[in-house]
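Below, in structure tokens: the form predicted alone, a single chain.
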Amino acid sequence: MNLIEKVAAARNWNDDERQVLEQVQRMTDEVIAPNAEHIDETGEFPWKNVEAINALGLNAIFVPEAFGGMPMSYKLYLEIVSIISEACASTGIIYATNYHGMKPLIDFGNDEQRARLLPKIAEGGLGALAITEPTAGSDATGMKTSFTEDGDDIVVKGSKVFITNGDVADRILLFGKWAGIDDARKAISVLILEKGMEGFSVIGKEKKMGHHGSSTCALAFDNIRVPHANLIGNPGDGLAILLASLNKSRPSIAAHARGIARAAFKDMVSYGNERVQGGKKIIEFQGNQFTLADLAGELAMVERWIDYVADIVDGGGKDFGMEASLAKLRASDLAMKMTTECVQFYGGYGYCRDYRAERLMRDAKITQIWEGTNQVHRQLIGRSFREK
């Protein structure tokens, strides 16, 4: 047993997780992995591959029971993000996103709310969670998106960018200021924006680096009127929701970062194993081994630090920030590393589309910039050693 199949085995997964797990893998195994050139080549939304996660189920396992659902561990959801990630990450952040936008209606939302907007979630609805504006991204106390109440409603005014899953979502949740609050940081609220409301567009799809089959919009709302019993707490409370909802999903973001550093490590273990220089496997050249080396051990140790933060949240822990935002900087930086030594690996063959190795690369990029930028994490840690 190698160093990475002894992590893997002292996750020691009850029966019930093990089955959804064996489940997840088949269904990758013969779904999404095999669509997953074609989307990179295409484009085109993979509703395949989320018809074959909601004929699981999968959505159903962060959702409480009362409410359509049949939650599990956090732990567990982070394993299927990275093995759906590890065959596609375009699949895998489609999926993670439907967490992001609807853990903080799960974890904030009032009964009435849970019970009216979740099972449609359950079912296999899509999510999405819309922040960043053109001069709102990693501060984003700048959002300009207005939220001005008028009797019953709540009229909406403003534009979002780079949202995941903004043209397709059910269910958007949206963080935007109160009128009347002059406070930039105190008048931040967060409410749910349903399918069909009239007002909403879809003003552009970004062409990207990498993750094509994952579309990424920009939103506009002109002056959409949202019931006020879909305003997510009190108004103000977005800051606070935003923040403790970042620690649940830049973990999320580290698992889909987790899953594409997999793929490209078995990429090099096998293409190590068959491909033949000089009369010797590739793998058995001193320098590839110390490569495998350093690599392994540097996906050891995020593989292990990811479990740790989700012990802490399976536990019900409420202080993990730091941890969640080391999680997040240490998996995409190995991820990215990570693919660009596959490339490295493969040689002339990584830089082309013969191999996965440069579509990897590609679709790691960005897993540096979501969710807070590395910097931006850098930052969080390094001034919590401030004196006070």
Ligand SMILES: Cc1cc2nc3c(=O)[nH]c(=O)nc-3n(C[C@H](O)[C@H](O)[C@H](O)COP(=O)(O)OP(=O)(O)OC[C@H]3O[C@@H](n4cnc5c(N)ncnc54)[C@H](O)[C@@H]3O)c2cc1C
Second form
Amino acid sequence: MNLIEKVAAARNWNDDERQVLEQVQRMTDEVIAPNAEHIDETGEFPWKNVEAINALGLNAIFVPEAFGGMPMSYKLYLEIVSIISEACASTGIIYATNYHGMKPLIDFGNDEQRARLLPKIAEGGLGALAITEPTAGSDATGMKTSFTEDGDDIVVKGSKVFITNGDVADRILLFGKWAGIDDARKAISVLILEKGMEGFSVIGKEKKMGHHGSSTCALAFDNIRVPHANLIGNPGDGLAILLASLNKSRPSIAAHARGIARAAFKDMVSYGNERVQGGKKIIEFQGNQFTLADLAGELAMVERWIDYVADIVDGGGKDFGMEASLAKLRASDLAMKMTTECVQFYGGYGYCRDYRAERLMRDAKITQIWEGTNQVHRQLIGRSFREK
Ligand SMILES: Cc1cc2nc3c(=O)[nH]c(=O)nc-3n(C[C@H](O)[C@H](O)[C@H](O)COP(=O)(O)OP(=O)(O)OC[C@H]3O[C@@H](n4cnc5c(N)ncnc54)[C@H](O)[C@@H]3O)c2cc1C
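For comparison with the form predicted alone, provide the form predicted in complex with the named molecule.
Below is the entire complex, every chain and molecule, led by the chain shown above.
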């Protein structure tokens, strides 16, 4: 066993978790991995992969039992994100976005909302999380989408950009500002949009560097009448819900990046043991060994750190914002570094589409940008050391 295989083998899954992981690995090997190149080339939404994920009931593992789920540990959820993302980053982010969009409803919705809105997700519906607007990227408080109370409804007007699953989601967790509250931070509120609501439209789909199978949409809300019953918490609760939710979606983004990094590392090891130049396998060159050693070390640390954050969450911890930021920051920087080195390791073949190294590098870049750019995470972590 090499060092990375030993790190993986040392993780202590219980029997139920082990069984789920074996099923996920089999499904990934049989369905998702063979489909990855095709969806990257065509940009088709990978419905076949979503069906395979749903055949295993993988959304159910993060939905409470009372609302149709079969909950298992957060650590297991993160590992599933990594396994799927290792095979196909697009499918990994589609699955993870269900969690990112629906976890705030699970944690902050009332029982009526959860009973009405979650069973669809537990049985395989798609979720989305809609925060970003043209004027509100890193600074979410700049959002302009408005929520105006009118009788039993809330009238939603505005637009969002860059929304993953935006065109296919059954439920969209939507952030906007409550009309009548002037303070930008105190006005942020959150509600659930359901598929088919009148006034909802998809006005654009991005053409991207990578993640071609995952749709990234611009959405418009033209006076959508959303029942008041779909408001999560109270008007103005949105920012607190957003911050608490990001703490759980950021490790999930880290797990997605970890999957990409694992794929690139495995490819480097196998190519290094196969490709011969100057009469030697390229893994025999000391410079390449140093590269592998450094990357293996970083991957091992990222693996352990993500598990550490997961253990805090599974143990009921509440104060883990910096730990979550660090996981996101280091896993995504590693995914970019690992995939760049992977392309280099493959020489000219790495630059061409015959091998997946090129796709991995394109897929890795966004992990440093979404769910808070890495500059923002460095700033969050750095300023936590300021003395009060
Ligand atoms: C493929 C894709 C999928 C996405 N999916 C979703 C989704 O599902 N839901 C959603 O709501 N959003 C989504 N996003 C949006 C994503 O989260 C934002 O793009 C990201 O938060 C950055 O915002 P921005 O693009 O407006 O960049 P800006 O905020 O304009 O940043 C521009 C540059 O300035 C830097 N910068 C900005 N503020 C600071 C600061 N305070 N300190 C230091 N540097 C700073 C940034 O790091 C960056 O380099 C997605 C984006 C993409 C491309």
